[in-house]
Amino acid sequence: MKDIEVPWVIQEHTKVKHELLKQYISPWMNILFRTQKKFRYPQVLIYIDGFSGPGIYYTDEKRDSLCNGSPLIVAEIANTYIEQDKSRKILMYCIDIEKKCTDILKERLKKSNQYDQKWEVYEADFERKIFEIISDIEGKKLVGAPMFIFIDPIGYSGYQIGILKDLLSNPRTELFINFMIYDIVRFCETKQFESLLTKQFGDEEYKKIDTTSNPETKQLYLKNLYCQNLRKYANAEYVMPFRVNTPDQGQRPRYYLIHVSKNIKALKVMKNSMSKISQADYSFEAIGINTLQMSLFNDPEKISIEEKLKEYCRSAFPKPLEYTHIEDWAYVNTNGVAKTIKDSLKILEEKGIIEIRRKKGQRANTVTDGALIRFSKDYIHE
């Protein structure tokens, strides 16, 4: 990176990837601050941002303005929810392995930092930095802070899949992983990176890959593999990649967005706030983890999810499943979100295929916490 510009033109993929982080981002303070309060813990929360670059951008090739970058996205967020309530703390540590980047960096997050916080820049090497400050973290006994970790190589650079496991013991940390789709689907029959990828994946599966199949096929059988993965050797509870389809590549993504974490609410509050800024151009799938099916989340054909929702029924036939459990697991295994599961129920029961059994005050056209789901012994020999 040495012949680099720094800072240089912010390209429109990133500009997603910052998108989503600001919409996530306010929505984990904000619930995680608004819980401790509650139960009287210390209001704690901490940010890493794994590979934080110079923190800003040009925003076009006039390079006559700027934009943030993630750390500074995330400091402007931050200052908000301590301006509400200053007991608050938000520890941010930023890392990177360019001077040109830290140096930046430094300079930029320290005028932000309007609250005394501790923000940290590192120029280090991930791997060996990140126990550095989970260290520090443990030495203040913030083990339990609730910690949102960002790692996004710029370009590919490989990381060893089982210092996630690590990260990942506190059960309140979750991982933002961008997953370099497009590098790797290139680099993965070249005998130069086969140590990088090895330990990206933590095993040397991605070499069953077929080298005779076409990209997008590659594309899919490294996905699902990583996610693999990322159970196997990281010990993670909830993966959910989000694809974004770019532009200029057709249906070919650049990367993937893939949330990890071991809370159930904490893939429903990432799912949501994609949802709510999935567009045209960038259109993000949600992909259920337990299916090699995507589908959008603007995609008009919602048999899919009531497919999958009809088969789950149906498995638990005659038992009723409660709706909160339906819910839990269509968040885990199909693209829905609340809307388009409820959405989905409605069919199903306008079709009689399923059963909808109402607590008493709740309205027939609604589907909510308390209801009972039992599929038709109508349909169950279809």
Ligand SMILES: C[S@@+](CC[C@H](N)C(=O)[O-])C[C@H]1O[C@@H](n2cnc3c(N)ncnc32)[C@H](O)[C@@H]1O
Given for the second form:
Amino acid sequence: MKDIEVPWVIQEHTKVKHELLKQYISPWMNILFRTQKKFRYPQVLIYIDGFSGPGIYYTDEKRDSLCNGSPLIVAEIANTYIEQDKSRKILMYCIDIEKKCTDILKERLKKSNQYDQKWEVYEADFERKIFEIISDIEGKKLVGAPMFIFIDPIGYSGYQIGILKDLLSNPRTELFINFMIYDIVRFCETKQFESLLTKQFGDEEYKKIDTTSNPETKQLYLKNLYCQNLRKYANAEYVMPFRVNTPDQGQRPRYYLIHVSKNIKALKVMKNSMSKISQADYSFEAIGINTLQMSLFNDPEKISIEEKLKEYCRSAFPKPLEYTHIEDWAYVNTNGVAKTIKDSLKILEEKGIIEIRRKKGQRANTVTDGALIRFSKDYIHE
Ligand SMILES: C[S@@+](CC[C@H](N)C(=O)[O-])C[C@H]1O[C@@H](n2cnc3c(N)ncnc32)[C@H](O)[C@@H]1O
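Alt. form predicted together with the ligand, vs. the form predicted alone above:
Every chain and every other molecule in the complex is listed next, the one we just looked at coming first.
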């Protein structure tokens, strides 16, 4: 990056990424601060930007106006929450390997730091620095504090997938990973990138890609493999890739943003936030991954949420399932959120495929906690 001008001009797909980050980080802070307050815990959150960049971009080629990058977007939102309650603390650690980036970011972040928070910027390699930061957090006795780590490298990542396991050892940690699928497909058959990709994927399975297949199939295979390996090597429990469709790329996204956590509530908040975003030109799609039966060549998007729910209820027959259990399952395994999950169940009920036994007082046009759902025996062989 030595010759690259810093800051650089923002690209369309980066704007989308920032919109997603904004949409999530605000409810993340809001919900966690409120919960900490309710249980009389200290209100402390930690944000780590592992590949922070300079914190600013030129808005266009004229290079006469600027917009914020990820660390400053988060800083602005953090200020609004601290302003509401001055006892709140948000620790922010930013890492970038480029001095040109960290010099700019240090200055900008200092100016943004209205409430004298611990906001640090390090010129360092992510993989080397992250554990020093974690020890610093441990030294401050903040081991269990909720932590959000944004991992946004350029192209291939260059760090071992296994380090994510240590980061996820705090069950309140969430990772938001930019998985640059477009570049990874370009690099994956090149000898030069072999060791980097082996680090990123954790093994050499990625080499089993069908080199004669079309780019869409290659993307599908590598995305599914990476999600599988996040479970295998990072001990992740919930892995939710969001495909970011940009107008110029057709059905072949440039990247997926992958939310990784050990907490179903975190996954639910993330999906709910993402489902609220709708812009004409972009779509953010949660790709439900069927953790049990999926082959790496299957496209989970090809099966509708209604179909997946039907099969899940059928698999439990004759046992009824509680609505909350089905909702948790569907958040993980389909692209649905509460509203679409409920709507699909009501359609299945109308078709007579499932029976919904509601609790006393629950209205017939709702499906909610406590309702029992059973597959209909009339459809068991269809
Ligand atoms: C895509 S940019 C980050 C953009 C930023 N997250 C944002 O959204 O505004 C990626 C950054 O990673 C930095 N980088 C590349 N390799 C790195 C490494 N090994 N460790 C830390 N930073 C690195 C680059 O200098 C670059 O600024």
